[in-house]
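Here you get one chain, nothing else, as structure tokens; it is the form predicted on its own.
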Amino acid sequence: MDQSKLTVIQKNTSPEYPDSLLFIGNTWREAQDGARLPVVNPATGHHIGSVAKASATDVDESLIHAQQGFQVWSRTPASARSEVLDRAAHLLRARAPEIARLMTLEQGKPLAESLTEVLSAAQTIAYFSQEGPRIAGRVVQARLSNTQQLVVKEPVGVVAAFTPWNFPVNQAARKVAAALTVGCSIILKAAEETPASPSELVRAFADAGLPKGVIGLLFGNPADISHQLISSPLVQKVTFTGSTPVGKQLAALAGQHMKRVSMELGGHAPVIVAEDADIERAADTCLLAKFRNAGQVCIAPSRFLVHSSIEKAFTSALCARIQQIHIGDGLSPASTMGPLTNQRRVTAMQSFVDDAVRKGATWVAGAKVDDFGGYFFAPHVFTDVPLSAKLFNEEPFGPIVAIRTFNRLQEAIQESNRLPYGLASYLFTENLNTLHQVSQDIQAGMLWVNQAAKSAPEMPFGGQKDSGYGSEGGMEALDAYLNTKAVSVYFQPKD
């Protein structure tokens, strides 16, 4: 073993934030080589704890346990699996306040948003617990009287799931609940920046009575772990939420091994504000949708396309509401927007701002935030943003609003579809003809009309084009975790 590659962090002694462990074979434990990674509170920039960094040996052990767990769980009746998921949802609800506190400490979002996320995850688990027992094949009418034709649905096997830091519990809950309810086992590779809250999600499932090995939790080097898991012959299904470039790399690797894949990737959501839109409603809605989690949301509105006749009124209304945002530590009850999750995001936001100014966009709202000590970045609003600016070509993933005008609805639709992204989209209109045209022509997996995004567990959640494929919501989410088997039975006629 090359000792120079080990990262050994002094263990945390603060009761406020626990050090995180790996979960392998129903045991919470350190990495075999003792390696750890630091965890930082983005509101202060200070280290608050650490997380175990899995080695290749740890990953191999997790795979073996997951395969053994699958042999048990896949043969467990669907009704019994449902009961375990129901108990996990109940435990998550009961523990939600403490899990939310941990999430805010490690991720930065306001405590109210963290609590909403944990409760939403519990709702997702409860929904999938009921959908699992409803999975059914079918009987197909045979062409011969002495033949029976069946279509059977079976769990695909061991799942490797990769989840991000922006919604560390809810994104994981979607994948875990969908996999478990159909009978798969799952290894969750969660984000190192936010390890404590997904650990509590896994703890809820373990405490609910999952058999040994059915769920595992790893942290460590993302590239190394993803390559090892996806390349393993034991893994049959890969699910990833994250950036488009990384998603393409993982999809390519999975393709080399013929692994089934679900990808929920980056978005750059267009917002069409038609000339007949309710401006006050649109401004209120966009404020909530855009600045939730400091804009670090894959379905956040990003490219604002506003009819020229109402652009000034809409911009004024939005800017007035932005002035009411209270930026600060997410644990403070007064805070309505927390910090960005890491320094990389602050640097990225500043590059978007500098590029917009350099390209000739008009700055109408924003301020420097330099007295908090953490990774804070104030909301910014730009109008007259040229199409050459980064803001209209790359997802900012932060609290920056970019506005352009249009005169004909078709112009807005064309601009919405110009980029290779197709995750979320938004429309504000009171006109049924406008609604019909946009809903028919928009190239996106999701369209929200006169409302902020509401990713209910019973609705499909996924994108088109470079924003990925597959769903993480609704009945459609279960398809990716199931194999379809055709069974044809011939019965020998009796004399």
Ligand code: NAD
Second form
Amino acid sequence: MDQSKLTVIQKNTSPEYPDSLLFIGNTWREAQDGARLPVVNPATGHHIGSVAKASATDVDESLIHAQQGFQVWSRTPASARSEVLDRAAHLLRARAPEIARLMTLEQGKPLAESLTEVLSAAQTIAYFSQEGPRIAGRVVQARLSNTQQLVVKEPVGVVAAFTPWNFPVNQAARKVAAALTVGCSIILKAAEETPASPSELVRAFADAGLPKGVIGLLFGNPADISHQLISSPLVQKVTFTGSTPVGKQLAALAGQHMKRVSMELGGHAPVIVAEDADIERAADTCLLAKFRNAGQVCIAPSRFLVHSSIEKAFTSALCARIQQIHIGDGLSPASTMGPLTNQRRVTAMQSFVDDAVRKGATWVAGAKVDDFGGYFFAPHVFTDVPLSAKLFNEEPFGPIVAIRTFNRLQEAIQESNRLPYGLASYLFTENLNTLHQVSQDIQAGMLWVNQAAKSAPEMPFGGQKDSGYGSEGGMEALDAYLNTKAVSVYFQPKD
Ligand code: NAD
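Mind sharing the form predicted together with nicotinamide-adenine-dinucleotide (NAD)? What's above is the form predicted on its own.
Up next: the whole complex, starting with the chain shown before.
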């Protein structure tokens, strides 16, 4: 690929960025000891603000408020809860342009992507506002006369939710909306790197009339806060989105305290491009799915398995499209790919590239990191990637395409299932047999066929194997926040 064709846009970073606070007992406030953490704009590497860093006392207070909030909210009629969620969705929509600007400043993605994320979070909240009132138990036929057997669904209690920096609003909205609609209260520990946009999500719920304590927001030392929340007897449910190693630690801790858990963890999505695939469509779709959010997406395509008869055509179609990507500050309207969110990702990307080159992969496209400044990293494409390369074993979580060929469909399926991950998967084919075989044999929580990943609120979203368990979409998402109670009643009939 001709490197000179990669377009780099002029930087255009607005300095207007608010410092973020904790939200405890319906009050926005500093940490008790006044501690703060810096926030950096990834497009420039400059500090743009700061976020309050909760102390153990702040966490304890948020727990007490959440418990009190639960007493009120769980007894609020589902229809009234639904109205609050609807108002929050409405407020989020109305405030979307400003929230999107904050998100781009702290996270880096292009403004259009930030706006889509906020509007999609509003859609998720609106969806769950409708589903909450539909929760129903059962009346089960009894074995004895004068007996009634009821199956009752109840909210689990206080939820501790941990969300990452890649989709700072949407990852939180899924957890918050599902928990709130069934009557749980929730303490959200959002990512310290991207605090302002999830703060606006919480503000929308507070402004919508959520009673005191029903939602709390903390930032601080993730390990300290998660340990304190998960160990607390007041918390009944833990939900985490992030990396598999951290997810395993938190699930183990939750296990010690017998807490309900949902884990939405890393993936390494296989993309099978079969010999009969529509190559132009596959290239268009992979471009969108792979480079959205600079590849920092748990469901982004990452192991490309392309039939050997079409590999050259597919690779050149994809590279031609990559040349149209405009890399730059997300605030510039012309940018179609922003920087990575932090320096850790840049270092990680470089190590994937170095390892692939060392192991003999063919470098088809790419450019040096230094060319861009900030935390920018150009798209890279490798073909003939050996199975031993890091790129085919660890989740890249960035804008690197790794391609291998296959000849028989079984080979591609076997390779897809080789890793311990099982989150997203993709298939491009026009053949019905191929479609059914892959959908039956693939070990993944989600399969997208001839289309880019879309996390529709009404569809389950979650993984298998090391990618976690539990679902964050559809009716399945609500089960995660509900207890089932069996009530069996004998009654004495009166004359
Ligand atoms: P990391 O593992 O340090 O952190 C991932 C997320 O977990 C962050 O939001 C962080 O604040 C949080 N976290 C870390 N330790 C925690 C703890 N003890 N308790 C509670 N929360 C904790 O990794 P990172 O450098 O931020 O990101 C790297 C990897 O994380 C990526 O390669 C990717 O695999 C994964 N990740 C996945 C998602 C996702 O959507 N599933 C999102 C972000 C990151």
